[in-house]
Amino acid sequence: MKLATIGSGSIVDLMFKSIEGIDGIEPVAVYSRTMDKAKAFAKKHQVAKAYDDLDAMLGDSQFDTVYIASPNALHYPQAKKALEAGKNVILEKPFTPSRKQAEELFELAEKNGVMIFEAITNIHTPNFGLLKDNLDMAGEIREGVLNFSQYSSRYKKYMDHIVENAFDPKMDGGALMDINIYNIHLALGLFGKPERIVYLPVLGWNGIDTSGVLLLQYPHMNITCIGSKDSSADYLATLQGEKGTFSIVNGSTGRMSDVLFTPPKREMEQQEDLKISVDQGLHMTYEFMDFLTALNENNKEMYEAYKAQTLLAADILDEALAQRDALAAAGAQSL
């Protein structure tokens, strides 16, 4: 894979940082809004193109593949044009904010012979494998609790009438589209489909979500997704089944990083949580791995079953930012 990167915020540091163990993976040239914040990023991880002009970039022949970490609303037409360029695509969370628009960057990938897939990294990781492995030994799940909160550094900025990315519904801001999304994926890894699904947001002053809960309800089991932007919690995440509970470290996030597993509680019994996690390390690494393993080996069963999460994924927010849209519409209290 010889790689171009759209997009220099931290997310790109991380990313450059967990590809360098990866055979097979080479950084060829990197693209900012201006040349001088081009060339520093370059520099700065010892890549030897920089562009400020994406139409040059995506005409470089030196390179088969590009990241984009461009903010959300930058998504759909910048992977579309790296697609009609002929370009394969590993495009951030969330990958578009509407079934459609999925369906079509899908329908250009396969029309231009290249693939696209969706950077989320929760159910890449070997810890998710180890939890859907191990299911079984909660038994039934009944209830699970997916909690990413984290307050803003520009929610003040917000509360004063000063609007960025994050709070732009514009520009696909808001918890939902930013922060909730990988509570989505991480349910839709571990159980599939949802039979409904109910949006309750915290509705700001120009009508985005600053917080929100997510109820996916499945037969006899219900998942509750919490996404904040306008308070913090610890990022963990439980399922709570008839013979135990899981308790997933930084779930939410998408590191998934320690998986433990409680027997029900008895009364004048000793019960120890059972480790059934890894070190992993660098959790972005692993979602690579796989894409370069489908690109090489023109794995399409790799990815078909990634492109039928996303488009999953794309039905619930189409659906969940329906329902958020219709309650601002109506003049439900905002903040």
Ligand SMILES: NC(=O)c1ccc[n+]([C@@H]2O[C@H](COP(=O)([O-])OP(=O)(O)OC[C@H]3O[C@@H](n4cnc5c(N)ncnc54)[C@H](OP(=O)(O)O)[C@@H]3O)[C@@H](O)[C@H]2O)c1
Given for the second form:
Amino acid sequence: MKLATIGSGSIVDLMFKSIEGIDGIEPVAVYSRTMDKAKAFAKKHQVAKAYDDLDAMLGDSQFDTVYIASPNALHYPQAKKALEAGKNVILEKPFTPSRKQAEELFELAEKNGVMIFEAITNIHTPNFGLLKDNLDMAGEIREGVLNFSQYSSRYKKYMDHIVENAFDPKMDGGALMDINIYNIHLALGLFGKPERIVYLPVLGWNGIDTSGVLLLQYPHMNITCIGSKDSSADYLATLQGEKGTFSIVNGSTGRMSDVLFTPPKREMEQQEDLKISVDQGLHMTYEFMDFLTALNENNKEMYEAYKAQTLLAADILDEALAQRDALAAAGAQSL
Ligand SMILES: NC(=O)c1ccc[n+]([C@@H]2O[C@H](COP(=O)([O-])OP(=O)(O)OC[C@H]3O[C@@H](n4cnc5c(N)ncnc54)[C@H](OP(=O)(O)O)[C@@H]3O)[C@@H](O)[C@H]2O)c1
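Would you mind generating the form predicted together with this ligand now that we have the form predicted alone?
Time for the whole complex; same chain goes first.
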């Protein structure tokens, strides 16, 4: 994989670090809106080419894959351009805010004989696989609470009416899109499509959801996904089953650092939590390893599985955003 990047936020720094040890991925070019920044970023990451013109970069035949880490609202138009230029695309989460846009991108990829992936870390980690393989230990899961609550460094500014991308509805910001999307993917990866969804947002002064609770209802099971940019809590996901409980440390953030299993309280005498996870290192490495495999092997089975999950997530975003916007339009109380 010869790689070009779009965006120069901290997630791109982490991406460069995460692919360092992967044989077969070679960064070739970076794009930034200004040449000074592009050159500085290229130097920082020892990448040969710097561009401030996206069309010019996409016309460069020296790379085959673009990693897009721009504000959410630019995902669709930039991915579209890249696919039209015949590049594979690794698109940061959330893929697109709607099913329609997501489908369009997948169709375009197929038409141009390339692949497009959503960069959602959690489902690619070894610890996600271990959790999924051992889920039966807990018996029937009845309740899950996946909580990703991270007070945003941009929240204070937002409350002072200085709106950065993460709190801007026009940039597809908000707690659902930025944060709760990890929980959505965790739930979808483990349990598939829910029967019903309800989104209860806390609305900010411009109609953005500064936090919110997304309820995913399955037959005989509820998964409560909490996403917050206005307050913090432990990054914990718990899954409560009839025969025990899983506690997933950083399970809501996409890292999946630790997976612990606790038997039911009454059977707990002398028993300690059972750790079923491994030390993974950088969690972002695994998605890139999977994308590399899918591309190198032209592995349609992997590709279709990731695509199906991304489309399901887009369905949930569609529905939850419609519920959020209806509440805002009805003049629901906002901060
Ligand atoms: N996977 C993860 O764990 C993870 C973590 C954090 C973020 N993300 C995702 O990564 C993406 C980027 O997040 P971020 O927090 O880095 O976003 P951001 O700071 O708002 O913007 C990312 C980059 O896009 C460019 N940019 C900013 N505003 C722009 C505008 N108005 N028009 C055009 N380009 C603009 C900037 O790069 P230049 O100035 O160089 O052009 C900036 O560095 C988002 O989709 C986010 O959801 C993923």
